[in-house]
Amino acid sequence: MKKYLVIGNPIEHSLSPKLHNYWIKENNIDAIYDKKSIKEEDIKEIISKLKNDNISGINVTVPFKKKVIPFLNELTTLAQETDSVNTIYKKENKIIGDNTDIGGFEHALKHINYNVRGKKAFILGAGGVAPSIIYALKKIGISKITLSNRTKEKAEFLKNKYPDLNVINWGETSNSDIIINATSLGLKENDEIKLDYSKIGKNKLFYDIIYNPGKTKFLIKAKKFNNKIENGKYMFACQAQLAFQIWHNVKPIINEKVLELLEND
């Protein structure tokens, strides 16, 4: 039996699992998936399993998206160009790593027919997601983003990377026409972004990278204030759905009752 799984830290809220679990029991192949928090240090003997063929797949997430890239072999031109990895494999005895992220977020958007040509968009976060999401807007036409980290030398970096990319302070706001969580604030119930909503107005799109919990605070004062609404939970399944592809060669259906099991337990 194959043996799949998630790393990161922490990892409790991660219904990875869950899905891929799901998948593997529909496409009747023998395998299971698994996630273990971990810390740094850990990383070079994860690797190590899967050269070692005791592990086929490891999907990564917040905090070591750019850690795992030293104990690589190569990287994919996406996971190249952002720095982040999120989904590793062995091929020809070499430990690949690859992003799947990019074309979740841009299948997200798809899904609900949100066009971002020629828009502006203003993302909170710098670290894990945020170089993915930064790709896709540019790869599908954005006009203008703006990023703002409370570390901004992270925004600073980024920007070495991205020099359109326009950076505020941390508690500034941006007018913009998609406003997008790429932190990890909202996975614990007290966690809240200072973000001054009523300057940026009304009938924006705010987007949470989170989907567990379905809505975080950011995205319930968002519809306060008359805006639209939307959670990670399609872009999560449509990097998954990805990963799965890579590793099993088969490519899984996302329906309803996909959805359903992404909801809160």
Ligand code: ATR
Contents of the next structure:
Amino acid sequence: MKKYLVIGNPIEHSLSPKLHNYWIKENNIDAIYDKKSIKEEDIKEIISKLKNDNISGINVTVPFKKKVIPFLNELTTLAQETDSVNTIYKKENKIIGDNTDIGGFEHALKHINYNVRGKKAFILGAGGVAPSIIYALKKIGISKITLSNRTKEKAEFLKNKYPDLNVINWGETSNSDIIINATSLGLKENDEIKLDYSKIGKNKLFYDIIYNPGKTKFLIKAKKFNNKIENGKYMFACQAQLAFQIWHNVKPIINEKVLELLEND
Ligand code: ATR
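Given the form predicted on its own above, I would also like to look at the protein as it appears in the form predicted in complex with the named molecule.
Up next: the whole complex, starting with the chain shown before.
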């Protein structure tokens, strides 16, 4: 039986095992998908398990999407362009790092018929998933991206990679069409992002990368200010679908049942 794993810290919130194991069963694949909370010093050993075929594939979540890179043999173009890996596999004896967050975010916007072309985006956060969001938005024709992060150096670091990024201080707001929470604020119940919602206006799209809980304070408050809201559930399902395809060469279905599986339990 093949083994798959998602690594991160914290990892309790991850619904990847639930989703992948559902698809594994649906497609009659002899495999199991588990989750493991790790420390940075454990990365080497986990990757060596992939080299030795003890594990067949790994998903990577916060805070290791960049930290796994030195342990891999090759990166796909998407992983290279974003310095971010969320899916690892072995091909021709090489350990490859790929990025399916980009495709996941793109598909999620398409799913809600949101046309990015010519619009302005405001991204909160400069952690592991931020470069994937930036890359996807640029690819599908965003006109301007403003980004703010508590630790400004990390935002400036991203600006080195994407020079047309407009970096503002944490706590400031930007006049934008789509506001994206790419921080981990919201994973815990009392987490709140300081944001002047009244300055942002209404009828905007507030997108939270977080999918569990399904309604963060960021989304609840945005809704109160008459904005459209969307959590990261569909993006999550799409990035998982792309990873599943890479590993098993089968495109699993995303339907109502699958999305129900990802409801907060
Ligand atoms: P990493 O920063 O190691 O890549 P991550 O989980 O991918 O980890 O990113 C977490 C993101 O949430 C970062 O943008 C982080 O801001 P910092 O770069 O300043 O750490 C943001 N974040 C986490 N906790 C936060 C908090 N209490 N207030 C503001 N931003 C926070």
